[in-house]
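As structure tokens, one chain now follows by itself in the form predicted on its own.
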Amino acid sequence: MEEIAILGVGMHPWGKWGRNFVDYGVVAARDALADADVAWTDVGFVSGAITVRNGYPGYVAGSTFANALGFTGCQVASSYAACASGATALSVARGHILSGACDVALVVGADTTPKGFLAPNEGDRPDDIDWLRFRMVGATNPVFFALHAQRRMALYGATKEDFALVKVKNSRHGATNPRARFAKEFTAEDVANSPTVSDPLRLLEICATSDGGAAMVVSSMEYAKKHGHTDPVRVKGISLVTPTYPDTVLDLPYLATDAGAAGDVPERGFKDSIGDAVYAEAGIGPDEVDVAEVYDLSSALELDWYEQMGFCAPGEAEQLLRDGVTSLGGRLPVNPSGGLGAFGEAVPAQAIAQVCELTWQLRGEAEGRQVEGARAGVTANQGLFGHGSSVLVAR
């Protein structure tokens, strides 16, 4: 797959602000413009990623994104897959370039979010499953991250003490990150003084829903040379595969996995075939990585993406974390800007707002959480119903 560009990055800082998703997303898309020195009249493509909770205008987002920042008559298209969304619409931008539709493309999502658990739309909905594992089960995302965290313990023996060492790492990360919603220290006793969510975890380990956008401004390798960009960060491979059948981890809203007995269980499972495809689309493994943003819905489940995304072997991520080698100053950083757990879910925005943090690690321009001498750096933010999402940038 050939490459494109990384002109230009933004971001809206997440927090609670009580305003409508368009206006994050138009502050994000108005930076990336700035920082790309491109003319927004210049754009020929906008790729919005959905929000659901915000009606038609968040349905139809590349369009309401163009319209907020003057209709042009530029291509417009919308992406929904649910965290993987912002990915996805990269993806769409990354083809309408490389197919010579467009030179330069605007990739912007911003999302509105609700106080408490994110839950599927009123009304009664007996054939959607996402209804049903909300109405007929119960079980809200932090149950789904507490049968991960409780799936790790058994399998390899983590424990609570190793879960709040990667909140007090992210914490650590994120306190001088501007754009972070908690930009604060924790520490262990801080975490273990906050109320259990989800048996084995903690508040403090949960992400909140948080309002926020980010934007990137993407175009092709001749663009950028030909506008002064001679270095400029590439994206080198998207991941958005789908399980391989059978697929027997529980992965909600799924209210069941696949029968093991029905079939050859894949040597590598559908979480770990997200990191297998990007490496391969971009020519270069994990052991060339030198910072990765993974998706910590949970403290518990950054170390399942450790081994995941090929840093380490099953069963090795808690020495990883121990060790320091995720934390800055060791080999590997990950989530220097102090992932979700510093940001909270601004669901159409989070995989955007990590290829962002990337940028700006490899351009030397994270300052304060620096991971020196990054040249390569990976995403990794799965979406729900079966949506794979991760992103390799490289300079």
Given for the second form:
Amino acid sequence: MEEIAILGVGMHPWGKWGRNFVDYGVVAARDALADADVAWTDVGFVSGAITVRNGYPGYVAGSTFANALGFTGCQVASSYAACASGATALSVARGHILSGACDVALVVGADTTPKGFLAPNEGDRPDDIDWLRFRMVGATNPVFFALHAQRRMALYGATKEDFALVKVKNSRHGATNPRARFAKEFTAEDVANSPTVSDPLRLLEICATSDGGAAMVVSSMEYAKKHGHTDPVRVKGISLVTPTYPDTVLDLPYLATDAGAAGDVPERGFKDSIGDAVYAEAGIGPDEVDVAEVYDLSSALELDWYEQMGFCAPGEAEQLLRDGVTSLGGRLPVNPSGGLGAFGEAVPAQAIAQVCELTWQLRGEAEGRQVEGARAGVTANQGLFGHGSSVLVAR
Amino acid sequence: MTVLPTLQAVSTKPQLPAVDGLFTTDDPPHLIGGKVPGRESYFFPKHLGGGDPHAEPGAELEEVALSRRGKVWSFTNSAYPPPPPFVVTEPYEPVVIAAVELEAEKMVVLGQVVDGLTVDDLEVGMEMELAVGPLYEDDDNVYLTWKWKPAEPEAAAESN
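May I ask for the structure of the form predicted in complex with the partner chain now, the form predicted on its own having been displayed?
Okay, now the whole complex, with that chain kicking things off.
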């Protein structure tokens, strides 16, 4: 796959600001356009990531942002893929650029989220699997996170202390990030003293829901060169793969997995395959990655990603964490931004925000949290309904 | 370990599934699954559990009783009341949840654990079997869901 260039990135800080999601997206978009030194009127395509919690304007996010910035007659599309929506919007933009439909595109996602558990829309829908898991079982998102944490404890001997250490690390990383929501550096004791939400996970180990916005200006390599971007960060790979049947690992929002009895259970699970696909497309392997942003919906899920993204073998994630390999200053810092632990989740903005952070890292502009000499970075992200994403960027 | 009766003997209200078509209430109960004809591909719920890419195009799923026993794949609880459409019974007792890998189908099925158990009573690998128990009630009815309970030894279960 040919590369595209990341000319500019921007974000509206994460938090609980109580404003319209459009405001956050516009701030992020203007930030990214200024960073790219591209005029809004030169953008040929707007690729919006959809929010499903803000009514109709959220369903047509691309158009909503374009309208707020002032309609120019450019092309527009909107994408939804749960937490992977931002990476999907980036992929759609890449398709437009590489097909020659446009030279430069704006990718943007923003959200305003309610406090507390994410839940289905109102109404009785017994033929909706997402509705059924709440009604018949009470299986919230943290329930699924905790099932994976508990299984890690049973399979690999992970401890609650290991999980807490992830939160401690990410809060330390995020403490100096002006765009993160939480500036507090939490200790293992703080984590242990926070109430259990779903055993073994405590409140401080489950990502909050946040307001926020993130945007990127991306272009063809030719456009980048013509406009003076001589060595831009490049998108080398995007993975949006589905699971492969039969997938026997239970994940959101399903009540049951496929049946292993069907035979030919893939050796590599769904989340392994997300990384496999991005490395294959990029031609860059996990051993060449200098920095990563992975989806720590819970502290324990970050440890799963170390293995799924090929940073270590199954069962070795706790050792990698304890050895400081994934802390700033280590060989492969993970979530230098602070991750979801320091940001909380603004669903359609989050996968874009991951790439924004890697862009700053690869440019050497991540003040206070810089991974020295970073040349290649990878993201990992999971949505529900078989969605997930990974983006690999390099210089 | 005490396992409480799975049906509320105290209530005289009619008991009916909270949603039809997911499980039976006969003795013993079972989950209603879908199966691809001629293949060992099972789904739960029958029409909401996905598809098999290797099935004959257009093949109708057969309705099957899924096996009733399996081993705990993982487990947890919900210390806080889940949001709607979950119906909270006050005072709220943390819902305990197990994901159980069915012996025959090798599929993992999520469900509440019968009342009276906590996460301390569970462990990965433990043998469980299917039960049916109360989910919530209103003035007219008790609404039921499928639940997992620690399995009785096969021989003892047969002699009952």
